[in-house]
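Form predicted on its own, single chain, as structure tokens, below.
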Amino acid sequence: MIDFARVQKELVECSKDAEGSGIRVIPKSDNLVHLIGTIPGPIGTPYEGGVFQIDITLPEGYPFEPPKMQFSTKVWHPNISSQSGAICLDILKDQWSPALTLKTALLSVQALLSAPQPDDPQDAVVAQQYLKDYQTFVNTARYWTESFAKTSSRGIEVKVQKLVEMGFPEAQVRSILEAVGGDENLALERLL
């Protein structure tokens, strides 16, 4: 049975510092089981200035087994599936412990985007690029940060202007559009 007095109770202290550490996490709809963290992308890295939006489920029973994890923003990294947004990271699998947080996991993800781990990849494409080309690896995830990572000032304008028309308060839609990195989709879903 998971622990929601416990998941609203993270989620009150992941707010509390999220602009500070810009990593957030906020529900994805009514119930506290599927639940939305973005993570700034690490300075010093090719995926600087992106904000990465990663789908959280918890499982039954959560706090004793770790937070199902996936990244929806496509990202160019040895240990995170090109393909599927899959993360392998020992404490998402069997170093998990109930003393550890969903901001405490977001902030291993961030870590593993600063320092990869190719000899143990989710994606073998990636990895191999990482240690035999890693200048066209650098380019690539640096590219697939600006392509997937970054929101525009301009676009997000228009988002704006799109929800508000629809109905909605441009306070609310801007908070939203800004928590759930810019997707306008899930801002709806949320405003809805």
Contents of the next structure:
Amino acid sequence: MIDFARVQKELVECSKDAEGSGIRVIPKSDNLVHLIGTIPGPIGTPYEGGVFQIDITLPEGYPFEPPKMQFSTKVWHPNISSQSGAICLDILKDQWSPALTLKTALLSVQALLSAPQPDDPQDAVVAQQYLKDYQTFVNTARYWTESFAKTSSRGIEVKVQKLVEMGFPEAQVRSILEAVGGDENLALERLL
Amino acid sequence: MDDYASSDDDYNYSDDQDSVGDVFANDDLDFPLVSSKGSTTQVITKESLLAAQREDLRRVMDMLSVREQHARTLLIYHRWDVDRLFGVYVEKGKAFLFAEAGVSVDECRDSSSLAYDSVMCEICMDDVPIEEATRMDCGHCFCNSCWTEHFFVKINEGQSKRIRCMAHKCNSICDEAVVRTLLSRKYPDMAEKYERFLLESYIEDNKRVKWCPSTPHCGNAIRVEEDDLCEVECSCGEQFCFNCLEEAHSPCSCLMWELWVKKCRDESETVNWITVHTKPCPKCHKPVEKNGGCNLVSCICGQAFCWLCGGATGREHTWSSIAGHSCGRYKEQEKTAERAKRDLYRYMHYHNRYKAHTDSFKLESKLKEAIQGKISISEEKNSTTVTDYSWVNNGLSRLFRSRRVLSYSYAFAFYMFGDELFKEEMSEDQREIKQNLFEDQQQQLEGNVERLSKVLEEPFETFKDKKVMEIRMQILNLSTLIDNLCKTMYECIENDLLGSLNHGIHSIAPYKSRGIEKASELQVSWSNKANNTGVTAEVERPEESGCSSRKRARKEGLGGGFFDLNLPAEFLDRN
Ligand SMILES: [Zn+2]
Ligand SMILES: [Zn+2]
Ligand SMILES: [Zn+2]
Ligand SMILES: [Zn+2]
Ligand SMILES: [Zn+2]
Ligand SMILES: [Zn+2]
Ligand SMILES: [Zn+2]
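Show the same protein again, this time as the form predicted in complex with the partner chain rather than the form predicted on its own.
To see the whole picture, the full complex is given below, headed by that same chain.
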């Protein structure tokens, strides 16, 4: 049985200093088995400025078994699968200790973004690039951050403005954009 | 075969005249039936499992002045290799030895937390009364309910033998007394499982101890003194190679034996035979055998076809061609067929001899019975000259032992002089020389084994005393000779054949004159019993009630089949 009392306490603890750490954990639905964690990309890395979402699933034995974590934001990193978002991190496997929390685990994931370990890769393609062509790696990682991890709010504003300038009413533009998940072209098709 | 001592046999006997000498006075020079006296292998039963590990635990406890659970943790970490453990101790010191294995010896059972009556458990994030929390030797303190869940999860994950502390990056192994006590309160089944895992670690993690491979399992394990290759016999009668756990197979190496068994089991050889000797009919697909002569074969269904390509043809043909049919595959087919045929014949050569000897020694019990009958009849004659017939049984044991050696020596030769394993090791010439050397010895051995077999079949119960004494002498002489021939053949195998390999890692169990060693029952001495209570007595925890109930549980467990040691623990768990 998952110790939900502890999970509750963890969520409260975490939200207390969310401003300071930038780390957030919120329930995905009304049960506490599936959660969503977010971590800011560390400053001075190609992930800077991005906000990364991590899907968290708690196993039956939590906290005596490690939480399952997986990036839902696409990320270019040697220890994170560019396909599935799977993370290769020891504390999420055999080095897990019940004394760790979701927040400390997310902090470790964030630390992993700062310090890749290409010798123990999850994504061999990325790891190869990291070792052989570091500059290209940095560029790709930055591009992925721009494309997938930038808060959509700013991007959306640009799109709203564009469509409003084309003569559509702002309220309608906003609701349709939201409905199509921010896809500018799809929104235009619907508006026409 | 009547004149064993005739001149053409003298050559064989010449070496042994001295040692046998006056055979009448030398009965005890012969080999006694296998005895377990002084054996270096031991049977560990479920009753003696605890006692078996007690010696090792005791040595470590005495040497390092630690409690039993710490000795166990150290031994499990070092896979019950006491010498290696002491080696680390001498080389790197106690602190290193302990830290590496996760042993924390709590020197100052600390008083600071006793000042408070509650502690905050970092795991469940609750404040709990101090008596509901447990501090491990490493100093980390969490509530009992969290500890219990942790133990449960770890045992389920199969990590019972090394349950680490819950604190992050703490390498310390949890106190087994705490694990037992806390688990048995909430999960008695798990506590039992934990107990069994700890106990069976001595078998599972120890290269000197292995489960007897008998099926159905006899429940025993066998311990050897050195981890050298050897063959043993369990008290259940199962004889096996301690290294690969298959039937005893010396002088084959384990790899040779594995390959040989597979080869014999696979139908590939039979399939091979069919490919060499038959071809499927293009009409009804039944295999058709070629009956010599020309290349036109006909099936019982009436279809005629070309033996070379298998294509359907008419019946009109000459010696070298079939009317209206031409095929160019002759040469190619011929070659592969020839190779397959040669390989097959080679295999059959070795296999037939292997099988003949194996079949003979499988009749052991039957022959023993027959011989026993003859002995009884002889004994009833109340002869004054011949009173003792142990030489008959001894001769029979020698016969079966040497048949075993002979039988496996054919499988050995198949690989030793074949292409499969050692093609790169020897040139054709070298191989031929070695093969001749070996086969010479093998043939001498074989000849004398057959002689012994014949003599043992003599109806000695109907003979006069003088003739009986002659038979007896022949058996004694042949036995000695055969034993020596076996030794020589092993020397040849170990030194000239396997010993000269560059890449081979083919070690074999050494030749044992007395046959496969019977493991002796491990003696459970009084000191073990005394120690039995020592285990529980040394656990001094505040939970006195839990402790004593465990004491009872454990005793019942060992005596009354609480643990079913008939199967390895993990096997039971899988079900
Ligand atoms: Zn707790
Ligand atoms: Zn600890
Ligand atoms: Zn057995
Ligand atoms: Zn073997
Ligand atoms: Zn046919
Ligand atoms: Zn013909
Ligand atoms: Zn043909």
